[in-house]
Amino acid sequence: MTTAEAHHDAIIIGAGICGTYMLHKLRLLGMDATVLERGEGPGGTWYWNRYPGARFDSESYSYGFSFSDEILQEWDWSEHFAAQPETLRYVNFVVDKLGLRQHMQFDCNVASARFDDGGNRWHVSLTDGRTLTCTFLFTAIGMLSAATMPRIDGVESFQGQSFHTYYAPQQPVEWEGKRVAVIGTGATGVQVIGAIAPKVAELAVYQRRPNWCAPLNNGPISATEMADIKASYDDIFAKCRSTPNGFLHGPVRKDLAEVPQAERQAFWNALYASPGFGVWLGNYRDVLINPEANAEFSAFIADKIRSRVHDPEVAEKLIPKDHGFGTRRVPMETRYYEAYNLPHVQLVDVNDTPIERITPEGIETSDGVRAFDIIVYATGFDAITGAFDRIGFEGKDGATLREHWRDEPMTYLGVQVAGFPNLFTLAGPQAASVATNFPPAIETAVEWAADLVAYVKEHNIERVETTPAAEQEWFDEVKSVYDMSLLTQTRSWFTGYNSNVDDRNRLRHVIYLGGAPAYRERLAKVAQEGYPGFVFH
């Protein structure tokens, strides 16, 4: 690579669907813009996560792009909450329709990002030993991008395989006939133990901390109703744009105590019946705010637990007891429960048994050493600024973000920092795309960083940064949201936790929870004002 190839007007950190929008978005303004993604190909969270059960818990027609309808006409999905090889696919599908392959760098790990004040220029260096420049730095790394492993001993000594499942082979695992230990039981774990669950010969699942699951109810799509979706697209993604969290599931406009008895019972069956996240954010307004609301609805979810699980004692473990129904992000679950009815499979609470150490042959808790074939760490992610923690950014006066982030994370509007000019963190904390369906978010965030980038490129500007009294009043608004979710009351990554991570146990302002039409409407009042908040040069 000569000199000048290095330069680029834009660059751009991962192509996941974010990534791959911002590029095609940057090229329609006639930019010299560039990908620079770690995997061997495009697809951001649908190519490292291969582990059996992934897939959508948004439906599949509204996870998809809606800026083209030629995409939106000549793509057809299988099923309604796709699997993550179909998913896949389908990003591969856009990147090819919209040519953008070419503009893409794939192996690409960036160490670090450096901007230099004098030149106006961001420096990104890769670990194979280049360096590329830009005017224009934009992050799309995911919010669950940075891979957590649990803080046991001897974890490299395992003999046999094991891997974590975001690094999940390429190559399919053999599970028949295998013991398998599955460490984890959030939305992950849970799809990996119902897929894996009648496959092998036996099961343990270490279970630290259960969750709240309902069905997905998942089911495949006909030729007549996608013929069907295809001609309903506006108003799927109408509904889309109308709700609180960008899903086709909105609350129901009335509060628990206001519908009889009876009637809510029917309603919550039906809920429960129904496929996707409706019984999460399809319920009555009050219950994931009013405490009564929630508890009333979390006796009614355990209620099924116990009539899908036999076992009563197993069935009690698998109930959260310190928090309530939709107060952590609800994993969607095919057979999960089934799986426990299995003689084979088998609960450890490590409450009650600790995990002591990862030995050669297994795992050994307080209760011996169990010995396997293969484990699967299902032990999620230093989620939302995580990866950003793993680049070493550093912008004016030598600053860096992981120290400017360090007690919280500080932006204004989601998309940008004080001190870091020139430099867009699309998908990154506090903006509208962690709390709701990423695609809709994430175009949204795109198209507003790209408007504004060619109000920079018409009025010859060459450098755009916030400032910290804009930044310091987009995190007092983040924050004065918060008292009024019961989300915001547990433990979990919507608030910043992570025990597996140092200072990621106390909670942290990281999502806007204010929704995504409010969200939208803020971008827009910015825009139309001349962009207030910013300063340029």
Ligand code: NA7
Given for the second form:
Amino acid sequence: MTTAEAHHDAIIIGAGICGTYMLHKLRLLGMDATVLERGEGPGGTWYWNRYPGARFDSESYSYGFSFSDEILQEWDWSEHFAAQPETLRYVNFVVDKLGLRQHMQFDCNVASARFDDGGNRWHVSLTDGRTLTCTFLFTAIGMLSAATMPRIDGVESFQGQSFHTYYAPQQPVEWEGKRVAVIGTGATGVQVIGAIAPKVAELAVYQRRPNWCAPLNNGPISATEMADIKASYDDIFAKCRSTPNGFLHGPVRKDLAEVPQAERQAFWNALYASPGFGVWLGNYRDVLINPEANAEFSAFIADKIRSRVHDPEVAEKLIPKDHGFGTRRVPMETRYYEAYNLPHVQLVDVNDTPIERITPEGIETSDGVRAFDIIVYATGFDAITGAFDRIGFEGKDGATLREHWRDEPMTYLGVQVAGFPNLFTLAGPQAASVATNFPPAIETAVEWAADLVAYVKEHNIERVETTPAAEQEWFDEVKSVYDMSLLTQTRSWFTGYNSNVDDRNRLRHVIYLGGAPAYRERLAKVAQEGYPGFVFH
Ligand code: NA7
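So that was the form predicted on its own. Now I'd like the form predicted together with the ligand, please.
Now the complete complex, all chains and molecules, led by this one.
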């Protein structure tokens, strides 16, 4: 069957890392599957985020797919933390290598998906007027794909160039000689600022709350190193499977107080100088759990910031006071703090001088108007659930997913929703997914879903659904892990907050925080036990 025909065994929404792998697995099972993708090519996150400085925070070789030795051996990474263009090339390479492109439909916006209870089919409507049907519907729509603009008057009136980082132009932007504003200092803003600061004529950074950032310490991968990496992939992925977050960095199995002060300092200095997330995830095990241990490490990082930023007043503004290190997603930076030492770079604290409106010329704060050529909105996402809200999912008896998830994103194991049969939310809300190294989490989700599909085929099952009781059980588990974490003491997208979306500036239990190994074991146990919590017809 060709992709143009209306019915498929399976439809996958999204051609990122997740949709690509799900399509491959379904094709291996002999299913007729098509991918619907709103971009003009595959890549998902790596297709859209073309802003300067966009790159991995996880080691390139721990990010790629692990399932194909052939792909691992054929692909060379050029840097320890590859930049977006390289990753986009990688996804395209995989898609072509596996012969998947012909089963993907691009430039396809899914407007709604409705379950026909009697016919046991999903009807998937596209904004181009087409409606496709399928038996199984998989979402691979990303956790950070619904970009949010700030709710500031006049955004549309600006006469210069402006964009949200997620929608950065495909053509390179001319930064040289330009007066630039960046609003937002999350992981994205920090990458943009580090990358453009040396190029532009003027840069004003509008900061609401600072984050605890740490150096990425990136570097090129030589041919010899790449050969060593290729020879060590088994060890690399075994290591990733052994750590709570699926990265190459796992906690030291000691409490901070067990280690003499001088040794602690030496270890922390080494972590600070080492590549990647070690500083966040390779620390003493109580740093992210015990408030005193966290305060001590936060003080260490604060001193690092003071030592890197020349102006003490600016340094103090860049040091978070409302949360401890690592309780929000830690942005990994490259010469971010040094940017503030450049004479043409200015930090604007919007708590002192709030933004009142965007004007045709630039940005007006309580301090007056400042003119810009370019405004970059690095203002984040309606994370985790936003991409689902954008599509009108309608399940049994007219129930909508939006309403079902109004208070909390209720799911069973992060893979199914009661009342929405045959819909699988791959690496979705309340899965371990986005709190961990995402591709390994995607592999877990996709392989589990593929096993379930194989089971369903083998047993001539037409319908898989979960129950409200199973959802409640999983919600209680998800919540209990949040309750143990320091993360809930701060507002961030990990805890479901977004001030730019109605009814989203509050705690929601959107991610399973129990770690990748526990999540994997839980999914495996459910499969081994014949899928308790699921009802098959
Ligand atoms: P984040 O981490 O949600 O950061 C968004 C930033 O934008 C953050 O600093 C916000 O300040 C700021 N923001 C948002 N709205 C406003 C308004 N209205 N005014 C001023 N400042 C605002 O998104 P990112 O894209 O940086 O990172 C998302 C993930 O992508 C990242 O964690 C990686 O996993 C990849 P706030 O802190 O809310 O005060």
